[in-house]
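The chain below stands alone, shown as structure tokens; this is the form predicted alone.
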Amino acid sequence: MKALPSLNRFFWKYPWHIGLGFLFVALSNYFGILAPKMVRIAIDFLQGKKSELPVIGSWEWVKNLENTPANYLIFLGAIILLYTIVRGVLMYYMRQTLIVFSRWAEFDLKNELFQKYTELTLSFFRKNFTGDLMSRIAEDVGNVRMYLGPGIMYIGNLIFMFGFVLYAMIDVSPKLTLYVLAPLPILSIAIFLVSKRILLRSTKIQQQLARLTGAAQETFSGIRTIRSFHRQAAFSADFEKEMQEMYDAKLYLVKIEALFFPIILCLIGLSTILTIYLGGIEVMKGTMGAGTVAEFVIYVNMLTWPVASVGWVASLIQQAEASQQRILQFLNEKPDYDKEAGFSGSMQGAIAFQKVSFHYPDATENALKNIDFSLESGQQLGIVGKTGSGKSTLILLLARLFDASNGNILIDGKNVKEWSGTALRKQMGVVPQEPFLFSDTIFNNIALGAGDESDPEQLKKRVEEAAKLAEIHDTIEGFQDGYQTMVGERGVTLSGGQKQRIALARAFIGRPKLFIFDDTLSALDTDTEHKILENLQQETKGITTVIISHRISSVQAAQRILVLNDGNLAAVGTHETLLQQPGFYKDLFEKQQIAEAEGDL
């Protein structure tokens, strides 16, 4: 067990739950072994053998009850009932402490894992499927909780129950105790042989579950595409195939687990037979009372569930070990930077790329090659180029969502690696090429960029101002629920242009020191684009702005324009100077001029 010790920190975090829980476990089992003693005393009393009751046996009124057998037996039954009630109450509190502890540990572990996900870089998410991430935070953490809750509780219950019962049995008859416990080594061997198989099978099940979750998530996210190509049957068949593998793996695990219970029942049955046979011989010899044999039989049967739970608990532990290994695999992932450490001052917005090259972790060729340029604070930078030329990669490096493979990227003269990740991005307003909207209201999607604004009226004002700048306010007001309109998953209820403008509003509301727009106006008509560009020029006056676009009209006002081609910096200049040079920029401008004149743009 290499992974489970990492969970010991929760025992130290919640000591009262653990301490009280095991106290209740001990007390409930102590009261459990008292009832069989009363059974022995009652049977021996019926055979004419009187035994003194613990603690109260010397009381005069108790001795008087012995003269009326019916009343004495009712009294003994009342004591047994009292012990049972007390034990039941203690078992209730046992579960209320240990099971609640496991829920708190689950709460902490899920939050810790989710927080870890948010801190990891994009390269982590490029190599791990969403379904796998979801599986680890849901199913794997759930398996760990079962170990911390029911698993720990039943282990403690077994230890205390076995200890108390063993002590009580030895106290009555050491010889008979030895015979009764003789079959137990067989149980230890069975557990040893089966546990390793359970671990291997549990690991396979969790891996298969991750694939299933990923397949379902990807199918539901792309359902419109699937239906458009009428591929429902093919995707259903693929899912059924994955599900069949899960079914086979789980069925195999169930078969292994099913071996434990009958084996344990046979061992308990064997112990009961030995108790009755050997105890009966002692009764006939006159060396032991029938009540003692009955007490032993009850003790043996009291061990049935705790011992029977060994197989189930062993399975829980093996599944938790497999799951915790998968959880630690992600918890031990190190982000490429410390999000808090570093410079956290105010940003002015001066940018410099010094011979920057970059290749993605899973790529063989550089996405950017030896990029070198600078931009003064408050200026506007336009970036154009063919699809796949490295435009979006450049701004990913600027926002430090990836680190450059070679070269340096400076903001205000400081390498981005010297900046605090939190401070760096709080002062950036980024609108990606494919804007992501959350399944929430339009108001909350825009307000996401407002930071820590706490005044509701001020926030409402800022949201509406940002929406007007993005030319989306009138459209929102036209919806039945206005700003409280739910946008659906990923903004599915909105058009591409509406999503882009809401994403623009989200950037405007944050009042950043550096704006980055990655082809954000591609889904808009020309008139709307011109209106937004006018607002943009006004709103970003004196603020450094980076605009990526396939439309020359979006970047022609920039003080500096970069033309990228296959990861290389093909040309740098203003709109006027680039038009005087033959190449991609001039050709694109002329084509768009012709298309606009013909009404295609």
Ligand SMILES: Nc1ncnc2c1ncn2[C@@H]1O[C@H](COP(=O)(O)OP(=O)(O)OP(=O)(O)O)[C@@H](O)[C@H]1O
Second form
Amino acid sequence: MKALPSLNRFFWKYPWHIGLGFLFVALSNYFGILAPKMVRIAIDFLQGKKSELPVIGSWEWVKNLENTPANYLIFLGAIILLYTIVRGVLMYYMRQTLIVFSRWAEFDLKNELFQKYTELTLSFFRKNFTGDLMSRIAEDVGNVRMYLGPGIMYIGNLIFMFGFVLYAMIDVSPKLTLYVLAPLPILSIAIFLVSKRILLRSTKIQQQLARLTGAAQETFSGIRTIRSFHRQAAFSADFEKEMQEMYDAKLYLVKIEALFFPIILCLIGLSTILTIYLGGIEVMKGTMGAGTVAEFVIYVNMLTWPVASVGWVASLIQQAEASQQRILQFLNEKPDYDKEAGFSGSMQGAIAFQKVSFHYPDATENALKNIDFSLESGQQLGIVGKTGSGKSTLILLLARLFDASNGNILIDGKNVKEWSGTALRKQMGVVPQEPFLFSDTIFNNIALGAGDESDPEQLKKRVEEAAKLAEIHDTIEGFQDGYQTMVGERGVTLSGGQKQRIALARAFIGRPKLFIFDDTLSALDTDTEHKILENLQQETKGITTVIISHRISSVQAAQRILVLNDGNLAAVGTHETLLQQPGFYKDLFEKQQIAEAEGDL
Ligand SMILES: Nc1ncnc2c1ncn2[C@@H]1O[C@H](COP(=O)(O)OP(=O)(O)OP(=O)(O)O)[C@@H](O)[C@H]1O
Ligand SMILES: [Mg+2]
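Could you drop in the structure for the form predicted in complex with the named molecule? We only have the form predicted alone so far.
Below is the entire complex, every chain and molecule, led by the chain shown above.
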């Protein structure tokens, strides 16, 4: 057990829940053993043996009651009922404290994990599957909660009940106690073995369930592709295969579970028979009252559940330990650097790459090799190059989503590692190659880039301004719900170009000092592209911009153009100088000239 002690902090965080919880456990068990005593007194009374009731036994009216046996028995019954009700109420509060505590701990732990996820690096998300991240937040935290809640509660219950019942039993007859307790350890071990299998199986079922949901989710997201390739039947067959495995696993579980209760009942029965047999002998010898045997039978039955729960709790703790280990693995994962520390002043936007090389974690070849260039603040940089030549990678390094393997990247003469990550990204407006829109309104998707603008009027103005710059305002107004239109999973499906422009507006709204467009205008027709570029030129005067594109027309105005080839910087220059030399840029320009001319015909 190494991981579970790390959960102890929750006990200190909620001391009242824990303290009161155990008080209720103790009290409810105390009332639990009072009822069987009354049963003994009642049966002994019927056999003519009178014993004094505790506390109230000396009261005059109680003594008088003993003279009318029927009333006295009803009176004893009423006391038993009263004890049971008190016990029930106490058990209610025991759950209200201990189980509620575990829900609070679960709440904290889930938030902690989620917060952690948001801080971790991109490489972390490449290493771990989404399904795995989700299951740690859902299943594993759930397992840990089972330990913190029911686990702790049953352990406490077991300790107190065993203490009280054992004391009461030994008080009445030590010898009988020994006999009737003999089968209980067997019961515990048997249940441990069975519940271990049950848990193992349930884990398998959980995993299978994760695969099923994963398969279903992927099918639904890819439904267009599946339909257009007419692969419905194949996907259904795959799903059915997974479902069949699920079915088999579940059926096996049901079979084991079906064994569970008969085993418990069998062993309880064994203890009960032993009690009655051995107790009966004592009663015949006259050394014990029949009431005592009845009392014992009740005790034995009271003990069985806690003892049965030992095995269950033991396997539950094992499961929680494994889950907590997995959780800790993530919680102890270090973010690559402290996002707040470092320089957080305002950015001018001068960029310099000094002999920068980079290879992706676990990739063999360098994605960027010895890249060296610089750009003054306020200038425009164009980047062209074949697909896979490293253009997007260069941006990832600039935004410090990855650190360069070799060389330095400077912004305003400062290494990006000296900048505070927060300040760096706040002042940088990146429109990624594959923009992601959240399942939310268009308004909120754009406003996401506004950071912490709190004035709603101001925010509305800024969102519309940004949308106009991105040439998407009119389109949005044309939607039935305007800016309140839902996009993403639950809303309208936007065209590729519309998505790109919303992402563009999202970057505009942040008023960055350094603009980066990764192939952002690719899905737009040339007219719209020109309009946006014009808007850009006016709005981004004096703002450094980096434009990645496959179209010469998007980059030709730039003061500096990089041509990347296979991770190398093949050429640097302006539109004019690059056209002077044979190579990728000149070829691309000529091809696009011809295509444009053909388009015009
Ligand atoms: N996360 C990654 N892990 C490993 N290799 C990667 C990763 N992302 C990209 N690569 C590889 O790095 C190289 C450069 O990729 P990059 O995305 O920078 O190309 P690009 O120039 O942006 O291409 P495109 O024009 O198609 O967008 C490619 O060979 C690609 O396979
Ligand atoms: Mg790219």
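Residue numbers count along the first chain shown, from 1. This is a predicted model, so every value here is computed, not measured. Think of the rigid core as the biggest set of C-alphas that the two forms share within 1.5 Å after superposition.
Once the cores line up, the CA of residue 464 ends up less than 2 angstroms apart between these two forms.
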